[in-house]
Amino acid sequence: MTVGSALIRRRFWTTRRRDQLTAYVFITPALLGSLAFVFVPLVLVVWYSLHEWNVLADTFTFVGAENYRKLADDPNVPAVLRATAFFSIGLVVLNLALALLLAVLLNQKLRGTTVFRVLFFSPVVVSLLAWTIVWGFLLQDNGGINGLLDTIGIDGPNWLRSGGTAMAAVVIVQVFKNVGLNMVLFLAALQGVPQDLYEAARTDGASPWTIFRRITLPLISPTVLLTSIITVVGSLQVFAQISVLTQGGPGTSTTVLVYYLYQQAFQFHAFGYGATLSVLLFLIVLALTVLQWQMRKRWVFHEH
């Protein structure tokens, strides 16, 4: 190797370029994973939505926008979207409110709080299917919940077979399952709030509610944003709870979009239409996520 070529190589292979190459090497597995398991399936779903795929007859026919016209004319879609909205709103509101309340209570310096933290978080690590099956037995007409109500003279309803209680029961089961995760996130955020701000507020005579509203809530607002996005996206992807507890009934009162997608694709073998419903689900999740991200500038403290 000549002196000139060594000099050129030294000038080209700078520390900055070595660092850039190292960074690309580390992010390549994540990029390949995203490409293989996110972007390629997304493109395939859109492609399948333009076809009618009959697995039993082994046919794959291009139909263009026919599945999207079918979606617009489907009489079940309004009821499905309404059930999805009820489930998502109920889950998000109850989950975030209860998680924040538990985090505030468990942030106090009292004996036994560690035990309660473990108790409230333990459902998060329990198998979703096992959790749902147990609650299915408890919520039966002759299950444990009605047995407890009967001891105090209350005749409980058939929780999972009544249109007025089925959705509420599914929402509550899901809230109890995942509230511990948001509780831990809120608890970590609360412990990061500087104590001198609280002391200064108390010195000025601020009430506990004023302290929470003016100090605590603004400072943990980034965590509120994070938990709200996670909970909203998770609520739109619920499937196992509906499948095990109600199978979408009674009627279509608990048939959320993901379960309706499953019915069309895997029970009725309308894979093209199922892919179309998947595109609709993707657009709803994308729109809500973008909306929440844009709203952060108005109510997230660190974005002001």
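We call the rigid core the largest set of C-alpha positions that still match within 1.5 Å between the two forms. Residue numbers count along the first chain shown, from 1. Here the structure is a predicted model, which means the values were calculated and not measured. Compared with the form predicted in complex with its partner chain:
- L32 shows a C-alpha shift of 2 Å or greater between these two forms [criterion: core-superposed Cα displacement of 2 Å].
- A displacement of 2 angstroms or greater separates the C-alpha positions of Q20 between these two forms, with the rigid core held in common.
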The other form holds:
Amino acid sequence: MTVGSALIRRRFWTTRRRDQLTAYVFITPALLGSLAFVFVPLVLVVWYSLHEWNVLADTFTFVGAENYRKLADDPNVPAVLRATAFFSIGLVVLNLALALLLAVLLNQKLRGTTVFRVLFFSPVVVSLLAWTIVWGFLLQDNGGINGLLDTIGIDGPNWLRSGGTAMAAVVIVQVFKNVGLNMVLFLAALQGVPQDLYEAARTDGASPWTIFRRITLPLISPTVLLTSIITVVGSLQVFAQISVLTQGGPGTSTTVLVYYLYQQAFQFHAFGYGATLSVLLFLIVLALTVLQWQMRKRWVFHEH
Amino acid sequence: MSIKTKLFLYGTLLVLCVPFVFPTWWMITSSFKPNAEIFSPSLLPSSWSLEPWRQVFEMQPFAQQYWNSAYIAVVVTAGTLVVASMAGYAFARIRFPGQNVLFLVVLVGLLIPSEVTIVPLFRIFNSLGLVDTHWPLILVPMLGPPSVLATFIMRQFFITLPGELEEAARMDGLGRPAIFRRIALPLARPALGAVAIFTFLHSWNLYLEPVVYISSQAKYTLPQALTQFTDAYQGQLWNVQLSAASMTAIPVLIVFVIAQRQFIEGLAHTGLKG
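Rather than the form predicted alone that you just supplied, could I have the structure of the form predicted in complex with its partner chain?
Zooming out: every chain and molecule, the one shown earlier first.
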């Protein structure tokens, strides 16, 4: 190699260009993954929703808006949306309230809070299916919960088989499973609140409730926003719990959207209609995320 | 704080603990109960029976299913750490043309739950002949939406690294790949720990995907296998099912104990803190 060409090469391969090349190499796997497993399937799901696809007969026919008409006329859809809303609202409200309560309790200057922290967090570590199965066992007609109620003279209902209690039971099971995660996030946020603010408020004679509402809540609002987004999106994805505890029943009282989607596509082989339900799920997730993001301007106190 | 307040706080905490601790206690103790005793509301078995623990392995290829879940979770976790830390680093520390657009492209994955795309992905894997193999359970979590979240967390972490460290390394003649490997990655241990736990748990708990993709019993993962102890017989063999459930909690516990400190630190460092 001559001296001249080496010089030209060096000038072309400046540090900046080398850096940029490295960057492209580094992001390639993530980018290809996003294209293959997020973007392409997202476009395809819209395309499939315009088709009738029968796996058994191996037919794939364009039917236009037929599946969307079916969606509008499907008598189950209002019930499914109601169940989904009930589950999400119940879960988010109970989860955030309990997580916040636990975090505030554990943030007190009290001995042994580490032990309680571990105990409240422990269900997060137990695998989802194990947790669901043991609760299914406890909530049976002759299970542990009714056994306990029996000892204090209460005749408990058949929790998972009665229309009035099945959804509440599923929500409760899920709340205890994951509340520990939000609790840890809230604890981290609480510990970031400057102590002198509390002292100043106490000197001014503010009640604990006022202090919580006027100081604690505004200061941890970014964490509240983040956890609520995560919890809402997570609540829309619930499947295993429904499948193990109630199979969507009794009736359609616990048939949430993802479970209905699964039934239509993979049990009844209505893949086109399943794709249509997927589009609906996507639109709901999108709308909720945008809504929450907009709301942050109104109730999040400060942002980093 | 007065004694009365303290007693009140401890009392409240103890009562609140019950629904968190009791199910796990019930799961473990019931798994040692003989079948006749399974519905008695006693806190401990009257006689400890190892029979249910043995039956778990007789009714299904449980050891095989255990191995399936374990190796899938390890491969997915390792793969995600590599993919997400590289992409997170590039997006955080290097300026390159198209950076913002490409980051947006990756970020969209955060908005799209895997459940939305399961129908087309099933068709894709079906046409590739990969249904009833473990490939969908590895590739989708490793490169799809869960990995996008990991990339985002890693990027948030790398942004906070002080620039002087990299400049010093550059003076010493290190190139980008070496700076990444020798300077940035070792400092990112808390974030890597948090991502590792999230990813492992996610893969370990995955249920919809195995149910959709896997049909032969020997290829089942644990969550799927657990539910089968009910279906194989007329009645539900609760003690066998609860033994199997207890066993699935063990690896998660181990991973958690190992990565616990990194996890808590990671939460504090990755922008999740308020």
